[in-house]
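Below sits a lone chain in structure tokens, taken as the form predicted on its own.
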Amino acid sequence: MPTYAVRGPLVRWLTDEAKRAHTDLGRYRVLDVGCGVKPYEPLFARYSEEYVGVDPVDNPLAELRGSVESLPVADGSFDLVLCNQVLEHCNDPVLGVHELNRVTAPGGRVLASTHGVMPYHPAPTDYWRWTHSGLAKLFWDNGAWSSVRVTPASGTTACLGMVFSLYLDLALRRARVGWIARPIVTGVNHLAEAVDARSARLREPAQPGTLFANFHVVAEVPK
């Protein structure tokens, strides 16, 4: 796959979140803020209580119908809300956080993920990308939180390696030996991945000249 650098590490994320969650919190209802197919229903299904979904656009999978900078849901309604892969393609995301923290039960907390680097994809727009810094200053500066922890979801390795291989993969499926790919992208992901292992600067959001695929943020609203 070759966005593993972003797909493999949050369902990983994503899982140990779900599960740390029931040890804080109990049994919890989600929101899930632009659902899609909700794909990551399955690994909040054993702890939930309910999983509501939102989606901007005319969804049959979703609840309610609502975007992120204005959810159609009760203030502090929701002990648990997802935002994955969807501040990068939103019109305001200062309003976006703005509505994750109002919506957040207290003593709830927001799990987002957002790319640090990744090629243009308007579906139907593309609008941002964030350092770890400017991620954490997003959140803070727009919402009442007890904590806010930005973490990348892979190391620099990993990175280069994911942009390689979505080019790569491209090229030989134009070329109509996109095959050719499967096995070359595989051991780029594992080669990024023991690389990225052996080198804490490269895993290091702080050291200068580091490059991140995808953050994840862990935004707490005070009880």
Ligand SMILES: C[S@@+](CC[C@H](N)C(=O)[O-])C[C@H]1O[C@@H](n2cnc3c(N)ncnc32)[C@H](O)[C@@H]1O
The other form holds:
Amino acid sequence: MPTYAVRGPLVRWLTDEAKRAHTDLGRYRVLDVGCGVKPYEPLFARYSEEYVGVDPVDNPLAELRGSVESLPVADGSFDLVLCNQVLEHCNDPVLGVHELNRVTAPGGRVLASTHGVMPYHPAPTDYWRWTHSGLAKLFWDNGAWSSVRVTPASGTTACLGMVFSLYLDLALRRARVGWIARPIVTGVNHLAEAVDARSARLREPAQPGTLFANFHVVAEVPK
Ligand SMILES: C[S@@+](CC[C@H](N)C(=O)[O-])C[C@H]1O[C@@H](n2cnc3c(N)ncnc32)[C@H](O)[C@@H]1O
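Pass me the form predicted in complex with the named molecule as well; I've looked at the form predicted on its own already.
Let's see the whole complex now, leading with the same chain.
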């Protein structure tokens, strides 16, 4: 998959966070903001007592209709609030982060992810990209958080490999020989992961020159 640098780490991270939240919070209520096709619901199923999806578009899988900037739920009503691959699409990320904070229960947490680098992909719009420090600032400046942790999903080589793979895949599919891309993309993904694993300079966000496809945010609300 050309977007493996985003999707692979995202699933691993949410799998770990689903379990960690259960250890810390017991059975919890989940709000999935910008839920799309709810691809992460199975990861939370065994730990959650409620899983509610909200989306601003006409989405038959969403229980609620609304945007991250104006969530149709009460203050502090969910223990775990997911907002994955959504902030880049919203009109007002400042307002969105305030809302994520407002709807999270005391002691609960937000699990958000969004892009550092990605080609333009409207859903239905596409406005924003971040660095790790810009994303940390966005959260700290907007809402009362007891902690905010931002980590890159994968390294610099994985990001460069993803961009190469996306355009290779596109070009070969347009030429109706998309099958040729699959083994090349798999090889690029493995090689990139191995290169990043060997070099902290390619992985650590504080290093000048790094480039990241995606970031994961864990933002906790005070008890
Ligand atoms: C790239 S999809 C991600 C879907 C899902 N969260 C995932 O990770 O697969 C972006 C989602 O955000 C939703 N969306 C777009 N603008 C939004 C907004 N302002 N507030 C909440 N969701 C929004 C879209 O309708 C879509 O479901």
